[in-house]
Structures are given as C-alpha cells and as structure tokens.
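Encoded as structure tokens, the following chain is the form predicted on its own, with no partner shown.
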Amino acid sequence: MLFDPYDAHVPSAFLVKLADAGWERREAAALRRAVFCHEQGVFAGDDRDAIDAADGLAHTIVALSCVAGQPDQVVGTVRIHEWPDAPRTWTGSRLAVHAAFRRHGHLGSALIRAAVGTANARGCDRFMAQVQAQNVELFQKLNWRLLDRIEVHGRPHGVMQAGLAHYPPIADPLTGFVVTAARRARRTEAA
C-alpha cells in the first residue's frame, strides 16, 4: 500500500510509546531490517545483534500510526539499553521511521524524546548514541552534543550525548504521548 499524504485516511496522530504487545515488537523489527537492511544495506539480512539476543537488555520504542484514535501500525522505532558494566548509563540504537512517514510529525524527534525521557525516568545519568552522519545536525537541535566522529560498520557516525535536562522524565512509558502529524497543503496545478 503507498501512503499518500494527502488522502483522508492518513493518520492524523501517533502515539509513541514502549512497546508491550508482541505484534508492536515484530512490526519493529520488520521496520528495522526495511531501513537498515534493505534500504541503506548496511546488514545483510538480519540486523539483530548481541544486545537484542540479551534477555530483557534492549528495551523497544514504537510509533504507531493512529487511525479513529487507535493503534494502527508500527511507522517507527528506536531501542535502548542500560549498559550492564556502566550503571545509570543508557545507549539508544537503532532509530527507525518508514520512509512514507519521514516527513509526517517529526517522528524521529519523537522517538529520541520517548528515548531519552524513558531512560531518564529510570535513573539514567548519561545517555549516548552513534548517530549516522546526516542525522547528527537534528540531533545537534535537539540539544545534543557531539563528542566524536568515527566510523561505523563502515559509514561515518558522530558519537553524541543527550543534554539529558532537556529531555523530562517519562513516568509511563507504556502509555506513551501522542504526536499530531503534520498536514501538507495539497498542490495544485494552475490553469
């Protein structure tokens, strides 16, 4: 199905939130082999790792679409993670939106927001990420700080960290917060 920004039935909101339900957790990690496998091909296959293999280690954020106020389908997705030798510091990995969705409510920003603000609400002290090049500057805007360049499964990433009072706690991620999504004026052709 291709999404059209402008028909009536896009959705109007998402909710972001911790995924809880099994069908979330397997839509997120279809997203994430579409973005990182198929589309940039920077795994083959699979892009599972270590930290998804650990039980109970990597802790899944989802977007949902919305359609007549319920939950529609996973359109993006982050990870994060509490590292087990570095207490109280938290990594977020894996940042995913479906490329129809890119565009529609700032949802990248909304899962660095849920990201951050989930592992804050945990007691996180120190929150990092490998930020692909071409995203460091949005994450530079959302009060971020760059400490590194260096490459990643051969593609440059800045090694950055949250401005962590930027980002409040998240008391319930489970029940998560909603995102309007942003309407595009429908073009038209002069006579």
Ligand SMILES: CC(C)(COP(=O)(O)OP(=O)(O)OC[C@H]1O[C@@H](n2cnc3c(N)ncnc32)[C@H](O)[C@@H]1OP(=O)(O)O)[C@@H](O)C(=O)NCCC(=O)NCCS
The other form holds:
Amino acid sequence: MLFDPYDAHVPSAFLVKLADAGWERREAAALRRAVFCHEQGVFAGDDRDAIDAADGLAHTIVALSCVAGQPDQVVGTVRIHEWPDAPRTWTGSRLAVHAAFRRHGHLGSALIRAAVGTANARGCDRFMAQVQAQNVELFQKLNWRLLDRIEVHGRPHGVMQAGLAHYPPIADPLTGFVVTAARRARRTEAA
Ligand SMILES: CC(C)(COP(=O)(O)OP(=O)(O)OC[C@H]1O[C@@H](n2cnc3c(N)ncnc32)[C@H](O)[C@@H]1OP(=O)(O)O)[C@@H](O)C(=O)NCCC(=O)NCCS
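Now that you have shown the form predicted on its own, what about the form predicted together with the named molecule?
Then the entire complex follows, led off by the chain already shown.
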C-alpha cells in the first residue's frame, strides 16, 4: 500500500517493538522481500538466509503504524542476532522502512535505537553492521564508526560499529516505545 504523505489519514504514531505476534513476523518478512528483492534486487525471490533458519537465533524488531491508537501495519523492520562463535558480539541486518514512510518519522533511526538497545540489555559488548554505502552517513550521524569498506552481494558496504554508550539498554523490548511524526503541512501550489 502506498501513502500520500500529505493525506490527513497518514499515520503519525508508530510503535517500535520486538515482534511477537504472527502477523508482525509475516508482515516484516513481506516488507523485507519487497525492499531487498523487488526494490533493490539484492536477492531473487526471497531474502531469507541461514540466520533466519537457525532456530531461535534471530530476533525481529518492527515499527508498527498505529490507527486510533491500535497497531495496524508493519512499516519498518530490522533483524538482530548474537554471533554464535563470538558471544557478546551482535549484528543488525535487513533494516528496511516502507518506501512511503522514509524520512517521515525517523523510523530508520528508531529501529536502529531499538536494535542496539535490545542487544545492549542482553549483554552485548560490540554491535556491528554491514551498511550499504548510501546509508553510511545516516549511521555516522547516529554515532556509528566506519571501520572498513567491503563488497557484499557485489555492492559497496561499510563495516560499522555502534557507539554503545549512545544506546541505553531496552530491558522490555516487547513493550517497545512510541515514535511520533510531525505531520507535514500540505504543499500550496503557486497559482
Ligand atoms: C535506510 C532507511 C532504513 C532509512 O530510514 P528512514 O526512516 O528514512 O531514516 P530516518 O528518517 O530515521 O533518517 C534520519 C535522518 O537521516 C537522514 N537520512 C535518511 N537516509 C539517509 C541516507 N541514506 N543518507 C544520509 N542521511 C539519511 C534523514 O533525512 C533524517 O535526517 P534529519 O534527522 O535531518 O531529519 C530507509 O531509507 C530504507 O529502508 N532504505 C531501503 C533499504 C535500505 O537501504 N536498508 C538499509 C540497508 S544498510
């Protein structure tokens, strides 16, 4: 579904939380496919991988648009997991915001905050991500350090590390937190 950002019915409140309901997980998976397979063409057909398949390894965080105060639709997602061979080191991946909600309510930033804060509360000492080159600047603004530049899936990426001190632990990620977007004024066209 696409939204006109100037429409009065566009949601302006979002709940960012650890996914638990089946519909949250299903819509998060569909959003990942829409962004990484159809929009970006990084994967053909399905972006699921061994991390998703490993039982209990990955945790999915979602941003839910709210209508009349009730969660309505998954409009953003990110995946986190602890490295099996390096305890206390965590990774975030598959960060995606629905195209109609980008640069709308700082949802990407909120998902990153939830991802690192959730890991921090679970004993994370180091939080890493392979960030697509066009997003390195966004992560730097959010107190991540660029450690290296590499190719992943044939595309330029930055190896980046979160400044953990900037991400307070989120002890209850299932409750999550609310983000609000200031509604943009309708553009007035010159006569
Ligand atoms: C990357 C992505 C998650 C960002 O989500 P978003 O909700 O638009 O990001 P935010 O609104 O939190 O951005 C925060 C700030 O950074 C800016 N910003 C957003 N994307 C940026 C980018 N790629 N480079 C530089 N600045 C960026 C925003 O304008 C905003 O600026 P402001 O604080 O001055 O208002 C989203 O664009 C997306 O899903 N892209 C497609 C998938 C993708 O690239 N995933 C990441 C793989 S590493």
